[in-house]
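Here you get one chain, nothing else, as structure tokens; it is the form predicted on its own.
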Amino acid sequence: MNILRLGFLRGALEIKQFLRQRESVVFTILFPVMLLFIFGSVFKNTIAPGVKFSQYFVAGMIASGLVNSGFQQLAIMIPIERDAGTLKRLRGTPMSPASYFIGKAILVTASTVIQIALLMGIGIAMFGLHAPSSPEKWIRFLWLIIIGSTCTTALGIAFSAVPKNGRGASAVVSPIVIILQFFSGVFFVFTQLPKWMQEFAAIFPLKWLTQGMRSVFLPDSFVHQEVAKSWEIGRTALVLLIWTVIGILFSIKKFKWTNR
């Protein structure tokens, strides 16, 4: 219960903390919605019948916005505090590590709401984005964001191990993220890119994701635009899953509270 107690004491300070610096709020949580304004006006072609780019990228945004808030912010937040020595004395007070991951969730999860909620609500509002219609839908789309927090939360702990500095993080770890968006469907068409590309993102939980959130957002008829004619939810929560796994795994051996 003593850890619970402090990882929640945390959890509102990580949030008061994250408030107060303008650059990591416009960049985890409105720099998503300024990209959905660009492309959302820009690209207003129909790609299958009944469903506009918008709807399609809305819904890759959404699946994106989890992958900024959990892997991108963590993954580079946690190098900053390492090389300002917060970590370090954190670890000479009675807080256990344990709560302090259980803060970094609780700010994960309020920055992921706050986005789902901007992005589903200007969707919806400016370019047709449809509410999931079924309370199967809806469902479904609360696991696939809690455990899709979960697996980046776990991945951008595991990967806070990887910048030698928090100078160099975002050097690092934003090309990743790019990378991985224009690979996963997010910006174009997933079959419309090459094979290989397809193949590549299927590895990472990104492309499942944003395949997730497009079978509650779209029409159920969207599913034969699909590389498998199928949403393949039972394969999409399976490969989340174990990134989760191998999140926690490499959380526990390679987190690192100094620099030494």
Contents of the next structure:
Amino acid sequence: MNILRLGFLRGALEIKQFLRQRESVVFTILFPVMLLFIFGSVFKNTIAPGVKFSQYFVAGMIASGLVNSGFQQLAIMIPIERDAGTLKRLRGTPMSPASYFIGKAILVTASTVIQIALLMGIGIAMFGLHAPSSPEKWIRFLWLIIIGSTCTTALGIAFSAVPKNGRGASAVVSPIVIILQFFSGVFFVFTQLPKWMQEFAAIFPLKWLTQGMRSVFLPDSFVHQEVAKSWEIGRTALVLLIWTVIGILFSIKKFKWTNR
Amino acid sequence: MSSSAISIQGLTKNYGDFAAVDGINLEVSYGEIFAILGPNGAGKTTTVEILEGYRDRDGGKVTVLGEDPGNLGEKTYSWRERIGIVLQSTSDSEDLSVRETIHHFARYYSHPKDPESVIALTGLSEKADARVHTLSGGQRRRLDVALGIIGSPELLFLDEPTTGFDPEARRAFWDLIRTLRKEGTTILLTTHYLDEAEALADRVAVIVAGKILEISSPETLGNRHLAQARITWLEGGQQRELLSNNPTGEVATIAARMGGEIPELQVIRPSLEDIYLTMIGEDR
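Structure of the form predicted in complex with its partner chain (previous: the form predicted on its own):
Below, the chain from earlier opens the complete complex, with every other chain and molecule after it.
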């Protein structure tokens, strides 16, 4: 299948370009690791029996990793490519747009895997994180990554139509991610946030991803500390699926190949 | 159906109330190098982008290599196999090398040229392993051309290909275009440089305010071949000047009068640029 073959070819090219851009490596991979060090070292308090804030925080950062690699990376990168004429040039070749998006998905997968492996490794080595303790949790971890990554990739491609140009993209996209991180139980314990903030965060995927990751990485007893007193696995999957569909629909309708 | 590589009848394109393209008719034959000249905002790029399939049109009939670029449907990819596009200013692939970029784009086509021979043909051999962001403006442009021709296109679109070239690089580029013509490639060129149109094009069209003013060979544009020649020379310590339809005879007369050598003799035909500036000036 030519579309698939070229998609993989583009994926390899995307990864090669990614690794050659120091800024992107630092921004996407090292920045979350630095945040983990800072927060993990500063906040060592215990938030529930057998659960320290650093463990809670790592779970949140792993969830954020999905948003960084998918949504944030693509919503910033695609407008820059649009400015540079990359998209217009590709549009003039026999390569199908599907191959381009497959390439992006491969890039997101690669940077997600690297980022999660780093965060998990450091979390386990230094901040008392426990690897998923049962096959069931591993399976949940995997589908959270797959569906979460698909969701944020679709949303990143959809949102790439919003920034007017490449230069401004980061200024539009990054604050959204950071605010969602504050609201969704990454930097603070979710239950300690004001009610309105919790309700606002519950509209967006990140809150559900952090909750899902906590269900994988924290002891089962922690479920009583959650707002719903439940991990809400089914609802998490549903919310992520709805956002995936929204992302795909918007991508199809609104994707822009040129700045005009 | 159409025997022309490009056929345009009554093409129109409006942006709001502004008619960017206002009823253009034009035929480009297979194997021809055709240049479109015109001031900025005349509708050159809009016209070319409609032909390339980048923009929709509001009216008229267009076929490019026998297909309607505004309604390709399933033929989109097979049609794009047959065309090559060199866009205006791009800055992509910055972190790849020239060789990686050209080899990669070759994979998009079913019958690409040999990437290494394209690197040589575009004069990029010395820079083949350099990262694209280290290239000079002229080298960057040659890479654009390399990516435009890598798929062995039947029809090549060149949008202001030599902007920012030094004279030597421009000559080398012209030789490259002539090589492509020998291979049978049809070329549609837009340019600001009249010497470029004169050096390369079989025919030129002048577009002003979305309309075609004239289509002809560079030699006969604006009746240039019929225009009077200006003869200047030095006689009796004074600069003399004469306009004539019969410059050879005039020069012979002056030479006879002056008994041989004519000091500072010049016979000047109007350049394409003179003719062009008069044409677009008249329309303003």
